[in-house]
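To begin, one chain is listed below as structure tokens, in the form predicted alone.
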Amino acid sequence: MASAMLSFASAAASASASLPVHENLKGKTKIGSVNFGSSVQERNPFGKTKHFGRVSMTVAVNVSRFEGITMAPPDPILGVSEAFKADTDEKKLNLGVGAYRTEELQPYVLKVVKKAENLMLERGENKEYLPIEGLAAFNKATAELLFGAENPVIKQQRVATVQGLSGTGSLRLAAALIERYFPGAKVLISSPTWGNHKNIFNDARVQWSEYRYYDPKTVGLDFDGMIADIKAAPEGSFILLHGCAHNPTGIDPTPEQWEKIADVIQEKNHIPFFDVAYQGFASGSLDADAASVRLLSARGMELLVAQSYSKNLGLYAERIGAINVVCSSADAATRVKSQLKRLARPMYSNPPVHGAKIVANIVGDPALFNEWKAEMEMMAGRIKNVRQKLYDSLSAKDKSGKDWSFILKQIGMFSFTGLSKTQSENMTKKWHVHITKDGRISVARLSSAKCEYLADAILDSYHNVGLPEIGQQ
């Protein structure tokens, strides 16, 4: 408005030129019919006043009505990125978001997602509205890829499977289920965990509140911590697990564990909900990387699963994921997927085509669909080989005697260094490494030639910055 009525005077004394002056009447200057006077009504932008007869108009700028709205602090982990763009160190490294980088440290789009894309043009397909569960080819075999083809939930129709925003719309419709269908349920969420986590519960109004998991000492799980705090949660909470390559520590929990997760959350009654971002992109295989899904399935259990497709085919801009939530019987599947839709209406309508198309085309193709397994191993490897070449760097250049074999122990994109957040901030300022400040660095960013100026990063950090004990705060 105030934009608006600044033109609006603008334009007028431009005007002004052209128009005749008939009187000045206690210094203001009536132009035409219009009178412009230096008067201003805060609340009328173009207060009427009578005068001699003739109608008068006053120009005001109001204050914004935005004016109590504060600034928003910068994400922690994009405003990583925004802070290495204005870095102009040419040593400068960015190992803050997770997004794979080939060797030479360039984006990479997949050659299989390039072949999909290519079917798609040739086919001549259209880009009218999905239904609002989505493309449902992607939904099933979402799905399949999720439980196996020949789990009894899949053929029994029990799991209610709508398209979402990658991950963190996915994850937010499931927020939305749990707030409105099971009210007063609260969510525990590990600690630490993905920074979004607790912005989609939040916003969501959903309770939350978190169990151990990382063991600063060891730089490795706080099983027994775990174990008891969801022990600990009242009866019926929601459980957030990260199916694999947990972000942002990279420790997963070994199958022995995964049992006896899966035992208490069973004597506790609660649901599992599980954030699957990494399917296939952790250890280079579907199969393994879904088996914690699988292992909960299998038991007999009711839960959720929000899936992404940002890693695993690189389709980081096409926003393509799923909600999925396993029933006890097909016909509750099929009241929850209405509900389901029903929240996804107001808020986004219906879900985009082009990446739910690129997903159904590769996996309903099955020369398409072992082209993108053998890329999806080749990008896990080369995650690992870096893994290593960090390890071999710092190992060889630390005199200190520090065990830093935990690195090879973590899995999928990221690597938590237990640096402290005065140390991760050395890392940027001194050295030009941007990491989040809870010294975790995205191993998918890096490459092996700069391993060695990276462990040389971390060391100076860990040995020469604030207290050495890992995980000081």
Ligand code: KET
The other form holds:
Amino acid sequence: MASAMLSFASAAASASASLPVHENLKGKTKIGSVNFGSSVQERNPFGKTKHFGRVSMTVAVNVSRFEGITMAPPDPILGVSEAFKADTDEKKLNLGVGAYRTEELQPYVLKVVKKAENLMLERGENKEYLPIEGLAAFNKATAELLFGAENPVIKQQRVATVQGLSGTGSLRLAAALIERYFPGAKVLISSPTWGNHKNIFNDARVQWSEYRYYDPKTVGLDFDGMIADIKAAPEGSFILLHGCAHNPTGIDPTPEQWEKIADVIQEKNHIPFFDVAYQGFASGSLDADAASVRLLSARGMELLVAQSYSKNLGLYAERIGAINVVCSSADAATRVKSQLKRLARPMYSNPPVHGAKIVANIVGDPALFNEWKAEMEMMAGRIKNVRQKLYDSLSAKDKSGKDWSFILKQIGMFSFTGLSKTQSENMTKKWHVHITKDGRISVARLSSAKCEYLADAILDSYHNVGLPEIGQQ
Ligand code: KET
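Form predicted in complex with the named molecule, following the form predicted alone:
Below, the chain from earlier opens the complete complex, with every other chain and molecule after it.
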């Protein structure tokens, strides 16, 4: 506290020091002593002059005006990376965040991204503001990647596409649209879901509730529960769906199940709201991973889709993504787009250009586009290999007869292990394997070499820590 008080005082002092010299000296400063005098006190009602020998300075006796602000809890996902940094053990492993690493556990910048960036340097492109809606070439490319260039929604110009601050920013913009134009509407999110969904809707002041999704007994989809809850939601609700590679469970509905989901959404006049953060990264195919969105849009439904290029192009820090709103007419799409721009302008004015140009350059050049697809397949393939290796290690080491094959059925970056909170904590405290407390493991950050160690950590945590929670496999 003392240091906080002194730093408050020194902030006041530096404010005073920055005054013009003649004002600062108004007969108050003597050689060999520092007296910040009453002028500081007058400006700072929280301060009081203290005398330390010949040095007198203003000390904040009253508490900070930020005193009422309590410490925020660490983020359940990004906080894992902070804890990992602070861990000094050599064996430490960060399997928290969904950000791809190589077999050497190094971050990976796609070769095709480096090529696109070189091209941009050669062209000497400028850094002027983008329009509020983002880069036109990017918006065109991103909507076509999602729906397919020949899709009627594209041909009939029924999609309002606005470049967003990656997946999160695009979801947030959509949430703001819902808050403004659908007052009282509810968003239904899966249980469980990506942790940030709840924050996004809370901050946008949009009501949400959960629909059943994960069944711990089968380590699979609770399809009946999901359908029943979507049916029971008030008519016209927004149904948040993970387009592919559901986070955190890695469990996706089958094509037949998607049809049934579409049936009940239509029946209840709900509006599907897709979060597509892993297109091409889940199966290795951009088209296959967009099948759910295309299936629902083919029924002529109006829907929302937030996209991200963090994972599939490894552009995590570039914050590049988009929000797409499919409307029943081109006219409605134009109006929706104008309102999305109106929401974006006071929030962040206009989006960053770098990632948008990378995406537009890659998608717009057939050779680069093919290179991207190959690299995406490589990343998806490496994750599948490590998944297999982890399963092999667990099966070989576990003599209890437990079936770990659910790990092979899950898709995408993550494996939802079923470890409880205390078991997950044991992974970190005892084994220095940093994972989220819901038992999710980012397989995209695992190497084959670390599979044995991870299997030991999982088996110890699973069999020796706490009692399995009710319903846990
Ligand atoms: N949706 C989902 C489902 C998702 O998993 C993420 C990121 C995002 C959106 C947003 O990503 P963005 O970088 O804003 O485009 N998930 C990983 C990172 C994070 O939590 O921010 C994760 O789950 O680890």
